[in-house]
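Below sits a lone chain in structure tokens, taken as the form predicted on its own.
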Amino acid sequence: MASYYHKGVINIRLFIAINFPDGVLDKISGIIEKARENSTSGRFVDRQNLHLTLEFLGKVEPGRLFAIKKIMDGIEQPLFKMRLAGIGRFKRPEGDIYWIGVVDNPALFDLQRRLHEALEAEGFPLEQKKYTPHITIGRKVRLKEGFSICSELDGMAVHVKKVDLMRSELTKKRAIYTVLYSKPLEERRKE
């Protein structure tokens, strides 16, 4: 187990993220596939781990869990869909970040803002960066010369309909991320 310790508690590494079906996970999965044969360096993330994050919460210990779970609770959220917009990267010495954009979304930044908010207010210590939603899909990466990444996805629709308090391990070999708690969003109704 990769957690952290700390005046003898473990900590564990967390964030909250948008989890995606199988199908949106498939193509994205195509696309790092295509990236991985015609890379000659680079670490691309696995499917299982292919996720947007909403916020990073770092190393929190085991009994604030339940605050987290409260304000996921607290969040009045309706169900939403949000647009896949084409392959980014952030160039670095060592190798790209390549990631996956998402269309500017209302309801996305006033959910993600909202649960920035309540856990700040709560004193989850929290990054004061501009938010900017993307999905990565590699690290450290070179690219052949003459290959450049292509999306399909683009404007590809994506029905948000729950958020997930995620568990970050890091291994050796990879990270390993799970599922702690599932904040459905909510459907409206029809009048």
The other form holds:
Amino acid sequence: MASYYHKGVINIRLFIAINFPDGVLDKISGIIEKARENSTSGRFVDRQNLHLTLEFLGKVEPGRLFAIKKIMDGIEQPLFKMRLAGIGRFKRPEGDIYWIGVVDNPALFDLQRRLHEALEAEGFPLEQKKYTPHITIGRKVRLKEGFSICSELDGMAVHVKKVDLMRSELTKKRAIYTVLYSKPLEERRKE
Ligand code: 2AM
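Could I have the structure of this protein in the form predicted together with ligand 2AM, to go alongside the form predicted on its own above?
Below, the chain from earlier opens the complete complex, with every other chain and molecule after it.
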């Protein structure tokens, strides 16, 4: 608890993400359900928590929210299309992490890089690891012998029309994510 407090202010845990339309969430949830039925253990991500993170900010003073919104308002990236890729897995002794990848996409990487640079220039301490776009679907997962998660959405198009500032509250049972602010991406201007 102590780490939430700094000079008497309660910090909030934030990240910036792309959330998905219902059709995409339905498809991913279907994959998760099959995996859940064919697993012996695992913490699978709830439908409403599925997202693609652009930047994880960690604990931030509420007074800094305005600066983040201003940076998001400055995004010049027009709306774009990305495609989902296959299932990835990080092997872990306690059970594996499974995720859905995204087909290499210059608009996505450009958006992420610009956000990252703008947030850093405003003094937000960010992680420096290489950006690997992924949608986590389950953690600590052990699948039944002989079952492997089949993506079914390889190549599925996702139209990215907005970028969301998310609050993350960690409870004992689950994470609760709330959209605090949305920045709509604009139609590409006609020449
Ligand atoms: P993950 O799915 O790979 O765990 C909210 O926690 C989102 O921020 C998740 O998408 C999570 O990615 C991402 N994230 C990135 N770095 C994080 C960190 N150090 N701690 C928690 N979440 C992080």
